[in-house]
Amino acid sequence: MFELSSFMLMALLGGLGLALISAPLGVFVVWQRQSYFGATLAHSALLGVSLALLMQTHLTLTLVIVSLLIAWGIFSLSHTKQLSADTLLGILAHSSLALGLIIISLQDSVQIDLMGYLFGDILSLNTTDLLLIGLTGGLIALFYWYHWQDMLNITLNSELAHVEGTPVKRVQLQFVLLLAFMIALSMKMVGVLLVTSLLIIPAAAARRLARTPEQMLLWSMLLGSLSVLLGILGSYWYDLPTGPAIVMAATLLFAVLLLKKPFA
């Protein structure tokens, strides 16, 4: 019989929490085609890990702070017309990842599991992580309470939304910062290389089932939660790495829906 130990219960609660809070962000990442932005933040998160080790500060809190600063920097630079958005994101993603790896390599006295940071370790989630996930969920709920329609208008036509009185830049900045917050928290679960999968795959799968934005949000939350459950169970039963198992569960759900209802 399947019995949950305390750390497995913590992992399950944290995984379900992250699946639920990533869904509202993921649907707009998919609609606005911002997956590369999420990937840039994910790669940059390793810089936060290296700085936390260097300064001997709390890992998750340092990750959050660094990710928020990088997200604000990307948002600010993206509004200068000197570089295209994809070029800027590519430069920042790989340069920050390289800098993080260099800082880690210079710390000879620190023993780290680099694979854990690259692919995650959901079983290491603790009470602080759960509180941060809950706080992020509250912030995301509050944001969409006030700006759900604004985000829909911006997604459809940002210039028209601005003309109609929507504070486009302010809403977009708040969305970007929430996205950075969520990615920083998710990195501990699925790692740098897989973190954006929590945003993209359930939302992309939900498009196969939804007819309205609200339906897509609900389906994304359901599919994300199911991916976490299947991934943790698969990890427990077959001794698989948990983060990749969650991603593969989400991918299989997407594949099933894609075969059932292929793209036009």
Contents of the next structure:
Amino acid sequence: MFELSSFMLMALLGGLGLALISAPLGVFVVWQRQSYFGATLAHSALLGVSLALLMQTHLTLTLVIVSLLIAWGIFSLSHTKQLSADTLLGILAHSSLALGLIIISLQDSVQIDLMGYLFGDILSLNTTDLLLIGLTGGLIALFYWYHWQDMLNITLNSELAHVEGTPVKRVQLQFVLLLAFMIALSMKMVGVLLVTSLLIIPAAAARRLARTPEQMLLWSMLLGSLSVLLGILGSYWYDLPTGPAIVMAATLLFAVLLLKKPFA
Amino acid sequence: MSQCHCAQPHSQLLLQARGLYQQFADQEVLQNIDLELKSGEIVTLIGPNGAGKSTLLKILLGLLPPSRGTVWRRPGLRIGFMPQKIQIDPTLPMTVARFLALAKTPSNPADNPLSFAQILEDLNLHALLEKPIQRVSGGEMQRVLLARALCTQPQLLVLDEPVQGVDIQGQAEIYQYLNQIRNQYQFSILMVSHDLHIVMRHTDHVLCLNRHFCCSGHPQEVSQSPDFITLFGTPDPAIALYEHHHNPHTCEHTHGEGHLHLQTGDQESR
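Based on the form predicted alone presented above, generate the structure block for the form predicted in complex with the partner chain.
The complete assembly is shown below, putting the previous chain first.
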């Protein structure tokens, strides 16, 4: 039996919403091999949290601004080609995490809840959170309405796309900022681990079922939603922690689909 | 009709580079490059490895800002670009057909003289259309990339080593095809070649690059070269030889001028 209490309903709606808006960003993160980029942004979100506590500013707003700045910083630095993107992201991910922890430790009154940071608390979502998820979804839909083909071309070969007249730098920067925005918003709701998992795992699982980029997007939305559903049910039935249950559900779907023979 | 449509001296110019220098760290890769490309022309850029051919191409295409100097491209110039090779992540599900359909074509139908069906036919691509793009072989990929460049209805076709790894017979076929469609649709070609001596016969200018332009000129007709005839019998209509005439004061290296280096059999054919 499944009795739908109001916080359960909120968690379900929020989780499904996040799964749906993660998919269109997640597929490109996978195709462009940017999964470490998402992880870096998620880690640096702790810096945003600690700065908000230090300056007594609005938490979500500070988180969003810090993430956008860091995303923009990574984007600009990665075009200088002094260091490989991989190394750069590794440095940024851990230094911003360390800086965030140091800033927090300097404030005596604050204790950080590491579980909350890793997994958030999907069972405490409120109406504002749902509205923010809806808003992000709208922005993402608008972006792809204009730039789906451009993004595919940039992913295939950015030089070719540039010569053909695609505004490569502008579109890619918009994508990266959108990704940062999504991660910052959902990080507070569902934590670092769930954000990156929902980005990567359903997209990777969807590869086996798709023959076109659009099919992969749809499957990824479906598998993400299914993971959220299974995770929340699992946590309800067996009293599992909800965030980890969602991650494990997604991973199980991925593992099952690994057994399937690929099309290509 | 009071306006005078007098032909201006630069009206046919598609692309012009003036005084290009490029430095990476403290190494000068390009020195004082001047280059002009007019409509209908075929220009072949040759040079040894590390001569800066790819760098120059990137600057001309606007992919890389030069350290010094200027590049002018005719406003609205449509460039079809055939990169040397492209790497596509296996997680992206994409067929050859979709890859070709993603090429940007001009919105005005009058600017679409090359039909997609004709390009497929010419390059013999029908059998490949449903294949995943990651699964096509090297030689097939070259045809796919050329097809994509043509799909953009270019006024200038830029080819980065289009005959790399192709034997001399295959080179002749590609050059023949390029010349045929060039004549039909009136576009210019700028091509980079790794081969220092064999170029497309209809090339108007051969530019030999080794950081600066060492020498330039018109290729010799193959038929005029007795060495070639001894080697191959009947002269091939599509390829030509280029003889380097370097100025020894500005250029310290040689490519073995005076000898014919017809590297046929041992090229990295797959």
